[in-house]
Structures are given as structure tokens and as C-alpha cells.
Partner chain sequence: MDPRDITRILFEDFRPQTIYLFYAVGYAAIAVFLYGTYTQIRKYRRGKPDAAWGELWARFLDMAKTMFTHRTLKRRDPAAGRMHSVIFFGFVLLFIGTSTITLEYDILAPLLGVRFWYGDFYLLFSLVMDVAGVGLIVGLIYMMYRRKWLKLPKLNYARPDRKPGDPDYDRTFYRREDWAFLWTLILIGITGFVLEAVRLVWLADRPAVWDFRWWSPVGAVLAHIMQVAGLTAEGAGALRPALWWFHGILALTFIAFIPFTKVKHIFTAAASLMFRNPMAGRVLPRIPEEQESAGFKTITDFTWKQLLNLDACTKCGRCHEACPANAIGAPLSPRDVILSLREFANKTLNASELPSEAELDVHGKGPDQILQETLWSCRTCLACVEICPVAVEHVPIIVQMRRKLVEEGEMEPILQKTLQTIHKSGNSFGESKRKRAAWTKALPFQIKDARKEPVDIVWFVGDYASFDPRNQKVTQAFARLMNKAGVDFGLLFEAEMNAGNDVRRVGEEGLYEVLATSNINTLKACEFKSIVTTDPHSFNTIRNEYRHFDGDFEIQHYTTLVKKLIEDGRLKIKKKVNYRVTFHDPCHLGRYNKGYDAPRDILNLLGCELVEMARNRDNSFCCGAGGGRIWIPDTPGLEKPSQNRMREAGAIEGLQVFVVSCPKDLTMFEDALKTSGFEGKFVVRELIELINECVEDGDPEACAPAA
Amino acid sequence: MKIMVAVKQVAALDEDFKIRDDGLDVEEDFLLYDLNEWDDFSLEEAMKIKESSDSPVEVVVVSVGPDRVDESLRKCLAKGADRAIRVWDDAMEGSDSITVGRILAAVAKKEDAGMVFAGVQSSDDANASTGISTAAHLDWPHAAVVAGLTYSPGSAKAVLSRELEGGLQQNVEIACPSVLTIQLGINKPRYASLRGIKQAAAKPIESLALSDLGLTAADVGAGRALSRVRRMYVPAKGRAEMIEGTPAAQVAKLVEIIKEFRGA
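Please provide the structure of this chain alone, in the form predicted in complex with the partner chain.
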């Protein structure tokens, strides 16, 4: 039995970043890459299932992305994932989440995965759709925002709880195989010690290209994406004013402003 965990290397903004000249993204120089926070939880959930299972379970992490993604995959290997696969082809540049879902679904089929876990969303693009689209491409059931899970490998169904708005909780029974997108806080992700990461450097990261997945350049990339970024920018900030003067004067001014807002 195999659990496939789809992970993403996300970008965070460095101090005083600049927008690229074409206005579509941030300058590469100002991006700091790391594993998506949600993925720590989905990997941990898979690891927990593996560790408490009587039958053998293989945890395979998969990511779509260029060379730099290896670093994040290594972190997953350090945490105990059995194998790591990176899928890339230059033609994949510009793929949207639906397209990435297509690629992941192809990997899941090739690997004959019994379950697919993904994070609810990625912290950079925040589409929250890659996992769901993978399910669609696989034609599997899916559950999103999973905050609790009871599943034993190989069984025909899983019982899970989902976090809804307004503090509501929903208990769901889902047929397996299925795709689950895992919410933060479902477990306590383990720490990958730096020694562990270093040792994981010795483990191979398998790479798959388009042809390995039975896809062609026409199935992926910007050309196939149904959405595209038109512009990225920092909106003008709201007005802010420093209130100066003695504490008494500051309070008086503050009271005045509040009154003004309340329309008194």
C-alpha cells in the first residue's frame, strides 16, 4: 500500500522586495524558498499511518518543480518518507493548479497510489485547488480541509472530520482511494534535524519527465493553463498618521478622531 503525498516548494518574500520588470511576479532574488507549511502536516499524517500500520506502507512524496525543489524533498526524506519523486520538464513552466493536478494524477496512476494527501493550499499562490484537481483527474472522491483522520491502510473507507466556517465540524466517511487535503494543526509535525537532512542527501530523488507519465508538452505549461496572472503589484497603503505631542494631547486627538468616525 502506497500513500502519495503531494508537496510544493513555496516562495516567501524577503525584505524590501522588488516586482519584476514585466510586472507579473516578484524578482527571483527576493524570494526565499521552503516547503509549504501545510505539507509538513500532510506528510506527518502519512508518516503516522505508516508507523502505526501492521501491513507495510510506503510513503512517496511528489513535487512538480525545478532543481531547487530537491532541497524540500530532502527535508521530507529526512522526516522519514520512503521515496521522493520530482517531476519536471521545462514545458511545465507556467502550469496552473489544474494542470499541476493533471501531472500529479499521472504520477499517482503510475505509482499505483492507494491514497493521495496534499496540503489544503500553498502559502504563496493560495489557490487551494491542486489537491482537488488531482482528484478530478483521477476521478477519485476527495475531502478538503481535513482536520482529523481515521484510516487504516488498505481499507475501503476512511473516516475524517472537516473544519467548516463558524467553528463547525463535519464528520465524513469517504470511499478509498481518495484525495485528502490536510489542514494545519491535524497533528504535530516532526522536526527534521539538520543531520537528518544531511543524511537524506544520500538518498536518491527520482525524477520523472513528461514522457514517463504519458503526457506531452501540450498537456502542461502556460499554454494549457486556463488562467494567467495579468499583473502583480503592491496596492497603495491606507492613510496613516502619527499622533504627536504630550500623552494628554495625544489622547485628546485620539478622542477627536474616534468621535469623527462615529459621526458624532
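Basically, rigid core = biggest C-alpha set you can superpose within 1.5 Å across the two forms. Just so it is clear, the model here is predicted, and its values are computed rather than measured. Positions refer to the first chain, counted from 1. Compared with the form predicted alone:
- Superposed on the core, the two forms differ at Gln199: its CA moves 2 Å or more between the two forms.
- Once both forms are overlaid on the rigid core, the distance between the two CA positions of Gly23 between the two forms is under 2 angstroms.
- Rigid-body analysis between the two forms: the smaller part rotates 59° against the larger, C-alpha superposition.
Please supply the corresponding structure for the form predicted alone (the preceding block corresponds to the form predicted in complex with the partner chain).
So it's only the chain below, everything else dropped.
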């Protein structure tokens, strides 16, 4: 059986940064890249299933992105993933989370995956939609914000608990194969050992292009995206003022500020 884990290399801002001239993103030189935190928990959950199974389980990590994504994929290999696949084609530039779900679904079909795990969301865009989009394109059942999972490889069903709003939890039985988006705290991700890091450095990272997945340029990219960034900017900073004096003086000052704000 094969568990496919979708992972993403996310961007974080350096202390100093500059918005690109087109106003759509930050200049890449000011971005720091790392493996998405939620995906670390997804990988660990797949590894736990593999290690507790009596039957063979292959854990395959997949990411959509350019060459720099290899660094994050090697982190996954160092933690025990069996294989790593990076999907990229210049036509994919500008793809939104829904389109990335289409790409991941094509990889899952090609790999004949038995389950697909993804993080609930990414720390940069936080759309929480890639895993759900993948399930839709596969026409598989899905469950989001999974905080507990009981699953035996090859089983027709999995039992899981989901986090809901207001601190509630929901216990669910889901048909498999399915797509699960994994929440933080479901497990304790392992550290990569020195041996694992050395082995990961020698492992190949497979590359797939559109033609390998039966997709065309018309299926991906900004032209296919259902959402796009219109403008990125640093918001204007507000101002705060401490009102001192007696309670009566503070009230009088507050009334004055309100009247000024309202233009009275």
C-alpha cells in the first residue's frame, strides 16, 4: 500500500523586506523558505502507520514547486519517507491552491496511492483548501482538521476525530481511499537523525512535468486560478495615546477625541 503525503515549502519574511515592483509579492531575496509546519505532522502520521503495519507500506512525499523545493523534500526523506517527487513546469507559475489540488490528484492517480495526507493549511497562504481540492479532483471522501486517526493499511474504513469550532470534537468513520488534512498536535514529529540526513542526501528526487501527468498548460497556472493576489502592501500604522489624569479628565478627553474623529 502507498500513502502519499503532500508537502509544501513555505515562505517567511526576513526582518527587512521589499515588495516587488509589480506589487504582487515580496522580493524573493528577502524570503526564507522551510517545510510547512502542518506537513511535518502529516508525514509523521504516515510514518507511524507504516511502522505499525504488518504489511508493506510506502510513504511518498510530493511537492509542487521549483528546484528550491528539493531542500524541503530531503528533510522528509531524512525523517523516513521512502520516495520524494517534485512536480514542476513553468506553466504552473501562478497556480492557486485549487489548481495545485488538481496537480496533486493527478500524481495520486499516477502513483496509485491508497491514502493521501496533507496539512490542514500552510503557514504562508493559510487557504486550507489544497487537500480538499485534491479530494474533489480524485472524487474521494475527505475529512479536514484531523486530530486523531486509527487506520490499518488496506482497510476499507478509517476512524478519526476532527477539531470543530468552539472546542468541540467530532468522531468520524470514513471510507477509504480518502484524503485527510492533518492538524497540529496529532503526534510528535521526529527529528531527522544524522544517518537519515546523510542517506537523504544520496537519494534521488523524482521530477514530474505536466506531460507526465496527462495535464496541459491550459489546466494550470494563473489563467486557471480561481483566486489571485491583486495587491500586496504594508498597511499604514495606527497611533495610540495614553489618556492620563483623573477619571473625569479622561472622560472629557475621550469625548473630545470622539468628536474630533466624527468631525463634530
